[in-house]
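Shown here is one chain on its own, the form predicted on its own, set out as structure tokens.
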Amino acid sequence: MTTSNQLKATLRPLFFGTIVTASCLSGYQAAALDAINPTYSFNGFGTLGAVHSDEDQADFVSSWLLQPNGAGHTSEWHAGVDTKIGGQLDIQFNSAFSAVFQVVVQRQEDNAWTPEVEWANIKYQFNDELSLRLGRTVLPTFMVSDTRLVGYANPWIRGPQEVYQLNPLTNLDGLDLTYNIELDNGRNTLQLNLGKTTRDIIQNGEIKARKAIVISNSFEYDFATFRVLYLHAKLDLSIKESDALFDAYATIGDGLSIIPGQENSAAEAKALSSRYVIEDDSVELYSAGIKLEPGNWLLMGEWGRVSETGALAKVQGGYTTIAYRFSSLMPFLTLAEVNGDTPNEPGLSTTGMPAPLASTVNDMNQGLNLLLRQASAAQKSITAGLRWDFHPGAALKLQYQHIDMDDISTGRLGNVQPGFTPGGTANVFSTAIDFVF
């Protein structure tokens, strides 16, 4: 669907939707109705930026699910990890109703850079501290989900893929309920999304949230903001080469029970056809983060779980950055951690089969083993940086990150390639010039 025809579709019901909310929630919608005088403005935001990784079978990428390749294995340096731009269009039509557009140009999971609908709903803003949102609006996973995108609002290039990795869903296709209330020296925002949300992904795939709750809270008090979040929904999940391998066992299954003797087998390889395919199923996140900004000092943790679905086995990770500003300058460092219970599959028992189709249930076997390692990722990261604020909305930044895997898993790592030996170390060198304008 072409940007135009997104823009188009999500819009038309949205803006008559919220009237109808809006006036029978509200006793005086008439007036303001009347009173309608847009006003305008557009910003923009950017990244360019390279990566350098010495893994030589395997890339290092800004998501193993979004991105098919990067640096490392692809190219020793690579410039579409992290470069991308956006333009944001923010349309206010009276005190009350307001709408936002975002398009995003970043390279895409089949390595185009094609225009992306990011955010584009209309707010009704009911008093001052209850308004609501509809259309596409952000998934406020994480706490620096509203900008994710922006490099120049955030510490580092990127945000940890420890924690950030933990959902690549960005947006919600659905209806945003958010209240503020005004403390002395803080504010509390308890904010609930419902709505659905689909994603292309790498090799033809694509993953769908539907009937998606977000319930989150923030609470921000002098220089400290804490916050957590839950979200539940249903997940639908699709790769090109893990359907194909699903259906491959599915197959042999059907072969096998026509042979004497490996009626077993067969029951195994259509279980195994099943096991770990992802439809339908229910999945749930947990997140907790805060912020510490007292004085020059940032200090920064998030903590997020996602539970077992599927090949998606139960991860949780976590990290911690502190930082200290020197006037344009920012070094910082961070720690970071994901854990994920990589099952122990053994696969198709090849016992009495024929020598070539023992063969082929060993390729299939050992393909299976790849596809849940690099689902359930365990890595620990430590990441140095530096960023320079040397011109006005601009800042360079350069990090240096050691990546060290566990024995059994390929870590955040994608594009693994047949040699790659799980449980090494990777060193990724970024360089990167974010800007708004």
Contents of the next structure:
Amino acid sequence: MTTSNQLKATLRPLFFGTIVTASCLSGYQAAALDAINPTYSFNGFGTLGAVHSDEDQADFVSSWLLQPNGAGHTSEWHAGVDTKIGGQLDIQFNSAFSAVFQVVVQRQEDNAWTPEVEWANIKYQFNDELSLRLGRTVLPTFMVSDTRLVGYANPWIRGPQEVYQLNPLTNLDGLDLTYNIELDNGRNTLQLNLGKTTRDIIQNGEIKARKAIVISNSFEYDFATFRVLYLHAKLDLSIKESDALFDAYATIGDGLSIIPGQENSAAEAKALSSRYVIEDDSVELYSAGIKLEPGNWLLMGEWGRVSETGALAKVQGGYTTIAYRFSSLMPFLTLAEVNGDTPNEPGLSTTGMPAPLASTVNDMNQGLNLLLRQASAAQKSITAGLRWDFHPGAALKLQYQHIDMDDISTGRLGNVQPGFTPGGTANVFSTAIDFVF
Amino acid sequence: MNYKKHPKRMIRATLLAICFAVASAHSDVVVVVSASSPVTELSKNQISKIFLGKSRRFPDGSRAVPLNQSEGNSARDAFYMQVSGKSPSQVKAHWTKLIFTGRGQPPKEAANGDAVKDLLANNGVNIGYIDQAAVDDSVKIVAIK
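Right, the form predicted on its own is done; let's see the coordinates for the form predicted together with the partner chain.
After this comes the whole thing, all chains and molecules, with the earlier chain placed first.
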């Protein structure tokens, strides 16, 4: 597909949404204009956090793609893993029209605390059931994706990484159509999101999702919520080191193809490059979640699966959290597991290659396997934590997580050092004050 | 009554006393609408849904706009405990979630019971809660089913 076609395909849903809004507005315009009397509300949220990890050859990070370093190797204690501050402006123009802007400051992939526009959308409420949002909205991959950054709204300091890291993308530029049915003792919400997004990642990298289609349904009844989601998108992912690796395989393939007797190795090298590079690859994600809040109990569980996409292996993860609220204290326990199908990749065979080339190829094969392992985390963890609502609008949280990594895996750790031994354990202690204002 | 000989009785009496204390604290707050409103009775669940942003309408289909008293007001804390069983920090957490989904704003706030009554008098779609002692002709108490 050519670039201009891609652009058209991405713009099509936006265009469609604009038409729908515009045609609905034309009928409503007179009334809408009469009634415009905007009300503004501003709300903020933030987290002050510190994390300690006893693994000194890798860093505990919020996401290995989004944070270049963290607690463990870089420093025993790190305040930049969970700390953030955000502000949200809601404008209600009239009973049907509203807008939301949310800006968040947190440590980015380049270590800078750059403010980012997390959301910026306008919403049109057709009636009690149907609403349309246009612009930048949440990418609602999981149950608490909406409030993923708002620690105060969640029981834990951060969503369990075994599930919440399955998708590092958090928002989508496009449209969001929501159909809400109110029931006697509950409600059902069916949501469609279309759009695209780009996010800077570590090592001057970039991840792009295009032509994203997200369908989710959430059913709430009494104290129970059930949710399912399907996501499909075209993905591009570039990281400096991995791009260099794929280029090297392609270059060696080209070089070998002109040497008699090396035709097979040439084809093998090119095949490796095209198999693992992530360019315009289809990705699919399924997730399901359940939340039960009978009385003072909170029981929550989520599961998600991402399809294999280039170097990103097929990965599935899940967690369960159980918590009990004793007035202002809420202890909780989370069990979580993520399993990536790391391909058994022997790499490019060096048979018949001159020694210097064979040595380079061996290094490349090692690099490739390191990347594949990083991209397909496999770990189990148990987290015990306590939330204390010490003031309306502020909570202190303490949590201890014991991580057990699978034999060849780096787990969900980032900034992995050459001295790292896969398959170990890590003990992570986190504390945070979450607040809203 | 000899409590030393009958510890169970003592516990029962204490529990009863606590129940009365809690009940009397709660019965001070009543749910009110404008005197001209057609609404006469609602269930706790219906009131809770209106005040927690889960429902925009009265059971008859007409629009319902809830009015809060400002934070820290004892009538407010008692009201939410009574209709939804939620503590002030649970109510705060509920609205935090809704605000930061970008899909809702908490009810408009009035400084106190008198301010609630003023707003009710001007707008038939409003519903609020005030101390029973503050009830006058301008408002109508909603019976709780």
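Positions refer to the first chain, counted from 1. Keep in mind that this is a model prediction, so the values were computed, not measured. Only the largest set of C-alpha atoms that superpose within 1.5 Å between the two forms is called the rigid core.
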Inset, instruction - Verify the C-alpha shift of residue 115 between the two forms: is it 2 Å or more after superposing the core? - result: no
Inset, instruction - Classify residue 259 as shifted (yes) or not shifted (no) between the two forms, where shifted means its C-alpha moves by 2 Å or more with the rigid core superposed. - result: yes
